[in-house]
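Shown here is one chain on its own, the form predicted on its own, set out as structure tokens.
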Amino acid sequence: MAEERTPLQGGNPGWAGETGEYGHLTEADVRGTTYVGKRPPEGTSPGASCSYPYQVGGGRPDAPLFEGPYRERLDKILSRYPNRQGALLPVLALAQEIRGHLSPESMAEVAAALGLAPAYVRGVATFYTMYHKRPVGEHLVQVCTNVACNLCGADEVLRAFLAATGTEPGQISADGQYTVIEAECLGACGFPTAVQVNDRYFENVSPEAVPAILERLAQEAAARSSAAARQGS
């Protein structure tokens, strides 16, 4: 007797896959947004404060580092490590969350905050690809082009994102909303082509699905902007 399986949802909105007996779950259930809620800038417990998402939009290059609630989160991070060198990766992540990318000036400020040599901090930050050394768009679109995704049309998906945003790899779109780059592997080989937009995954992406994904991102950005405007009024 053939095994019953949940059909794969090609071109899905970014969360469905082989959900099996859990096919009744909503996107919010799968992503965890129904119980994670809004993360306070000062962090929660010291352990959780070390692992905040930092591939997020909204950073300001001129924002002060490690002041106010961010100083409180920095102190929580430092409390989890036996020395300042051990805390470097989450502190770099915090700086990127605040400013959107890690400029040489930001790396120097991190070095000063941790009492480390600026050259050492810069060497670590430039080693890892998840730290942005130059500004990126509000939405960082990473298209996996490794083996599994490549065999399933990743190159075509990459070209579709570049064409739809009017950019070359690594460029910021004219409206400031998008930067599209290749990713070596996103760890979602079972659902190619995998695409990561900031801290969110989109699975089984085809070139035909690209316009709908970008439209969804634009609508969500407009909704956030409207909500912020209402709060400020």
Second form
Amino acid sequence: MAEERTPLQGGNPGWAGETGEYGHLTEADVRGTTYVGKRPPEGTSPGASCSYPYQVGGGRPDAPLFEGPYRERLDKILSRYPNRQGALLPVLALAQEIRGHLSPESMAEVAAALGLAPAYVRGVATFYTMYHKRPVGEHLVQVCTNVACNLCGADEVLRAFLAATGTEPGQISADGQYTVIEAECLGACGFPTAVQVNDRYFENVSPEAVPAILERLAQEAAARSSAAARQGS
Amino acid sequence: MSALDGVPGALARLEARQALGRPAPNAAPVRFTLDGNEITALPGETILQAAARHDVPVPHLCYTEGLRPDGNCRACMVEIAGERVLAPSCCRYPTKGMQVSTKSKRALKAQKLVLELLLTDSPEPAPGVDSELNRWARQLGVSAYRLPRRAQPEPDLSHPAIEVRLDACIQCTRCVRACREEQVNDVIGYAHRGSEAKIVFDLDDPMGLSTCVACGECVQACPTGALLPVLTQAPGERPRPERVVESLCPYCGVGCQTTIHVRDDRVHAIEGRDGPSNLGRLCVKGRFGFDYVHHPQRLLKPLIRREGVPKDAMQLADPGRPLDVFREASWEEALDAAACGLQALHSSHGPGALAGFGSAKGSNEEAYLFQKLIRVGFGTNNVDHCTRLCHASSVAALMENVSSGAVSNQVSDVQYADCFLVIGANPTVNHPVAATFMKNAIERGAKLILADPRRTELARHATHVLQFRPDTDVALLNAMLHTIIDEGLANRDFIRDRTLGYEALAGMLRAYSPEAMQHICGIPAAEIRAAARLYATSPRAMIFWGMGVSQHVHGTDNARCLISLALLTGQIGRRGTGLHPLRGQNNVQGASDMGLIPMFYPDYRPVTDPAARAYFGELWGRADLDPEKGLTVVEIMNAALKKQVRGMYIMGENPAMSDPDVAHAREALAALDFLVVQDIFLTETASLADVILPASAFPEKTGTFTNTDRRVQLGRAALPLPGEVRQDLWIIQELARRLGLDWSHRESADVWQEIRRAVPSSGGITWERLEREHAVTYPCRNEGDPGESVIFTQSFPTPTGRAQFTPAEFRRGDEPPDAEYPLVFITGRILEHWHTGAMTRRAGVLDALEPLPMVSMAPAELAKLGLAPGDAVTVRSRRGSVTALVRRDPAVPAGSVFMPFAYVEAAANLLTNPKLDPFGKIPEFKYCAVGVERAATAPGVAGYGIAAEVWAGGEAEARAEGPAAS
Ligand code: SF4
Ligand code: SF4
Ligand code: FES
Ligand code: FES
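Form predicted on its own done; form predicted together with its partner chain now:
Every chain and every other molecule in the complex is listed next, the one we just looked at coming first.
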């Protein structure tokens, strides 16, 4: 399975891995996520799937849950837990990866697959902010507007993202690429304003940096899709 | 543990906690200081509980007696000397010498702040709603709200029984624990987070469309009125009850204790009471199915058939218009007419021409006097009741092999079982509160083997689901027995010391290997073996069964196999083991104990036994008691058609709905020369009567009722009698006097004194004790006996003291499907409707929840017939046909149709087969052949005309889609 490596060339000034003696490492190497972007659906080691970032663009809301390779991944996840309840978080993540978000129908299907009460699944799914209860764009842009970032102009950054993507908070942009939301502290208060796009952090973001970030995301997306097309042909 | 003496429930609490695997940290009493006073906490008590017992109120909202403490509201904070932070007293256990202050400045400040914050967002409680939040706020003097109020959700009024007003919700999650941990219905969840946290039903569905089974446990648990019972009587206001009466639920054999709230002489609400069989829990029938007593069709005056109006078995009288067929009469006239009519037949045709049906819904006292009247006044043993239709075969097998027809262990014993088998029973529907204890046991770690042709609700919790082919019970059970012997899992010591007949059983079983039987019962041999192993090797295993076992022509054989299972493995005579045929009616155990059966006097003494006859002849003052066994229910109907039985007295039974092949039963009733019916409504049976005596309803009478657990419990009258209605006891005694017996009028308490002499196994139960303790388990032979919850511990009450193995060969049901009638017809019940529907279909909420006659079928079967859920179908058998709406239900196996028998407009028993089991004389309700096709016309919405108002249309189809509630 061809793996997509994202070489890091500028554009992510605050990312610590790019500084100092480890400049040769890729982001993927440092984060331990072998697959940034697209993940081979059959997964890798059994241990990898639960730590894998949940927010991966490209889910299809009408895709069948847990079929083919996804069934195998489900079984792998189940094999790691003493009971089915324990497997709920990673299974929800898997469902979100497949469908892009967790609709009530998806929650019901997960509940049925695990033999849990729908109300219980609903409670868990709605507790964690990293499960999307509504469809989101290919890139989910979370702008921290908590104290540290706010003092350093997070509101401006948020507005810049909204203006550049032509959306209101929480909406999906017309091209389906972006959803911009406010986030609470992302734990990167030393590098305000912090912005998280899917599983990746952008730090020290100023309103001026917004077009470049979006440009970079667009390029990467284009590269991914042409790679996919090459592979498919 | 003398410290526990005199503290009601303390020991039970500790035991229950330990049974649930949650040992309390303080297993011994603890001395500690509370607000400067030294007090003692009992084992298992939290600081809050100990304080409450010493009249030191500590505010609490998320904790309530009976639920697991959750510690989320923090209204109960107390200060503990030496600790930096305050502690929640609801989930903190005292330790020796601990110094606790509930009223220190810090503690009070914390308590008040919680109340203030919650009050800020809460609306003024609706009039009559007793909000615990407001009560505590008043007590602590919290009133000023300094913070702005947040926007609150709109009410959800989608459910016929329960209003959801989450603006009053304080997120205490009592409802969540009630629904999930008590009832294990798993409907309510707690979703979202932070300020958006909210109670949800399933996936945040409107309650009326959720999978809620309306047990109302959440309503009972909610402290603020966020969940409220819908007011059907006086919308808008919730007046306080004028009085509350401690009574019982009138429906099933579980025997839940209730508190009846009365206002203006009407039942206003019902709550679960902390009885030993229900621990405060109820189901939808018990909690919401009470307004039938006030239904406009209640019979309020005696009625006599009008001259010249014929009895038409095909055309039953309209229960709303009794005067079309009957005329009103005074009690004098009606009783005289009843007595004369019966007396005349007695003189002209002899005692054998008379018969009586009593009821398993009446009290022990009524059942006792009724059978005594028939035996002494009529001079015949032709007296029976609906036990014949439910567990007669189980009782036959139990009497034959262990010499006692009652359960060996109580439902609550399931808490001690490691494994339990539920076969031919659907307890979540028919014994809902018993089912909650089974589900609790499973949560605690017990394993369930569920055997039933339908994949019923408990399957979700089961370790093994054996969905065997209808009618093949004996094949399956014999294969399990075979496995146990084959794999050397039998309990040799038990067999040697306590049983007879093992060799014959083992010999017969050789032919029943799972490998051979799998083709008959449809369960793979490996699965049969695994289930048998689990049952046999569990340290303690229990068996529950229901009508799916008993209502077959081989019902007695089915029960014999179950008895053998317990004997073979020695799973009997200890806690957490044993045999439990789940009794259907609230007093079916009691009515049988009272001798309301044709072959036994009270206490199961055979009528053919001269000693027994002499004893009762003496007690009752009639030397020439009938020495012959009487006829059973279905036999009486047959004899009526043949004009051998000509006159009947029927109290509270409805054979015109409940008997198999009901068209035949109705003809038989119509053929009687004289029929007296005593009931609360113009039932299908009453419409064929000559004289109707208006009877008292359950909440109008005081008497004892014996539940499935052999618990004798006291029901107390809560309402005055409406109209000219009289107590059933009075009516029986009046009739007796007119039949020439010198009976004086006695109340239940007096009659009970006589019962104690007639039924020595209950002889030690005094009326005073019943009044004090509400429930006493028999055997209780001498005053002061605690009552034995587990029997057969040392020996069996047989002449040898040993139990008997009775081998049972597999044979087919009477009427297998064929080309013309290709489907198997299985009858049963749904959660909302009780038996023939006379009560529940007149209860507003229940009728609104399930207003229409329905049958359910497997999705594949529907597809084959080109039917969609909600279509009207005609189901026909060799005996008749009915039209109902079809429901898609994956729980029903392909090749069969399931139908509840509660619907007068589509009486399932028009189709059933009256063929009897040769031993128990029980008809084969669970198996006959039918055909199904699309109906030309839809069934009319019939019932008794109350559903329409409460029922917002459209939902019928929505429900038809989901898995049926059955
Ligand atoms: S009524 Fe019973 S089943 Fe329904 S939500 Fe409440 S507790 Fe759960
Ligand atoms: S609905 Fe009632 S019981 Fe449930 S969390 Fe809210 S206040 Fe508590
Ligand atoms: S405040 Fe923005 S990352 Fe912490
Ligand atoms: S009652 Fe103790 S925390 Fe709620």
